[in-house]
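A lone chain, given as structure tokens: the form predicted on its own.
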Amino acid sequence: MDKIVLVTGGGSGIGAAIAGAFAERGCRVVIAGRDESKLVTAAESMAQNGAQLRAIACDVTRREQVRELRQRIQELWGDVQILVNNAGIASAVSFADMADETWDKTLETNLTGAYNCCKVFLPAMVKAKWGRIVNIASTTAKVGYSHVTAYTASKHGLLGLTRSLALETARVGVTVNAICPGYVDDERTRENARIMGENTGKGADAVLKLFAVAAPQNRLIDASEVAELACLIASPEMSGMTGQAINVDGGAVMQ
């Protein structure tokens, strides 16, 4: 699959796993994010296996930076053909204790950031009559979770964006889909478990076990499982799938 791929939030966790999976399939991959040192480290690690992978710092909440990112990728390889909107933040806090700033930043990153990238990179896909947009949502896009109000609202919004954009691009060769992971065994999940453990007095390990038992498979999801699905959805063979939101959650949410 020789395509030009952009993965936002690609420096670690799900994003890095997705970038690596596309690179292994022969794609030219750009990983973007705010932490340039983390991006460079991730890119160098994956490039050791011969992957064509570049790291470019970009804050997706800043529209001018997203436009600059498009220009740099065009100069490097050409137009982005597969966009993976993975950049996101999550904070575990009760609604009563949540600062307004937390709400604003979460919506700005998780929802508006994806909007910015779609707005900038979609036109070239439409012009080429081929493109794939994969939005990394969450099971919180479908059901409510306690202590993550802002995150849940942002992911519900991302799912709405996915479905509406899928309808508008259905006849121009572009597909738009979402992946809804459950609790993934990554830095974000462990940090939220630590915070919730401190707030409840249960401890991080106990909270992680609660996360795991929430799924019938009684386990956390590996980032590679999300990455494999992203590659499948973005493949040329899946041109008939659009507007879908697919769970990877060990059976936690069956809808």
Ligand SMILES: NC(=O)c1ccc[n+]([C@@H]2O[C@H](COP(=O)([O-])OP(=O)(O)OC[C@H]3O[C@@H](n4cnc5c(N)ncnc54)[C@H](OP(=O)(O)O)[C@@H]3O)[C@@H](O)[C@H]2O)c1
Contents of the next structure:
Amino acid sequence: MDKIVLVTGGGSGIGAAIAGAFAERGCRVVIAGRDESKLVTAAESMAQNGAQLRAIACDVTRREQVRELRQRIQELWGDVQILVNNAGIASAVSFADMADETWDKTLETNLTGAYNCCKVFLPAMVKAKWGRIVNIASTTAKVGYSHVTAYTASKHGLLGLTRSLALETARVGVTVNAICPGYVDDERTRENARIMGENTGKGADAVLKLFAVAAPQNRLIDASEVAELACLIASPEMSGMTGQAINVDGGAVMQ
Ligand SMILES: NC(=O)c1ccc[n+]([C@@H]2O[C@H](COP(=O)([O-])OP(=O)(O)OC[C@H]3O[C@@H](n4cnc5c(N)ncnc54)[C@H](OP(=O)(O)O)[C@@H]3O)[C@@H](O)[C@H]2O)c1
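I have the form predicted on its own already, so could you send the form predicted in complex with the named molecule?
Below is the whole assembly, all chains and molecules, this chain first.
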């Protein structure tokens, strides 16, 4: 698959797995995020096997930076054909204790950040009559979870964006879909388990087991499973699927 791909938040976790999977398939991949040194390290390690991968710093909440990112990719390779909106943040806190800033920042990153990228990168897809947008949502996009109100609201919103944009692009060769992972076995999940383990006195390992048992398969999801689905959804063969939100969650949520 020789496509130009942008993965936001591609310097770590699920985004890095997605970027690596597209690169393995012969795509030219840009990973974007706020921390340039983290991005460069990730890009260097992924490029070791000959992958065409570049790191470009960009905060998706800053519209001028997103426009600048488009400009830089345009000069490098051309128009982005596959956009993976993966950048996201999460804080676990009760609604009563949540600071207003947590709400604002979470919505701004997880929802408005994806909107900003769609707004900037969609026009070239429409012009080319081909494009793929893959939004990395979460099972929290489908059902409510306690102590993650802002995150849950942002991911529900991301599904709204996915579905409405899918309707508006349905006849122009562009598909817009979402992936809803459950608990993924990555650094972020382990850090969340560590914090929750500390706060509850249960310990990180016990909390990780609770995360796993929340899924009927009684396991965490591997980031590569999300990456494989992202590549499938974005493939030229999948032109008939749009407006969908697919769970990769070991059976935790069946809707
Ligand atoms: N881990 C899970 O269990 C799980 C489950 C369901 C869904 N998800 C979703 O999967 C996505 C990836 O999460 P992850 O688990 O891989 O966590 P992660 O390693 O923390 O990845 C998040 C990435 O987003 C980037 N990012 C954050 N704010 C940004 C901004 N304003 N502009 C640009 N990039 C930004 C971060 O890089 P910088 O800090 O350098 O900007 C980071 O590379 C998120 O959308 C998350 O909600 C995760």
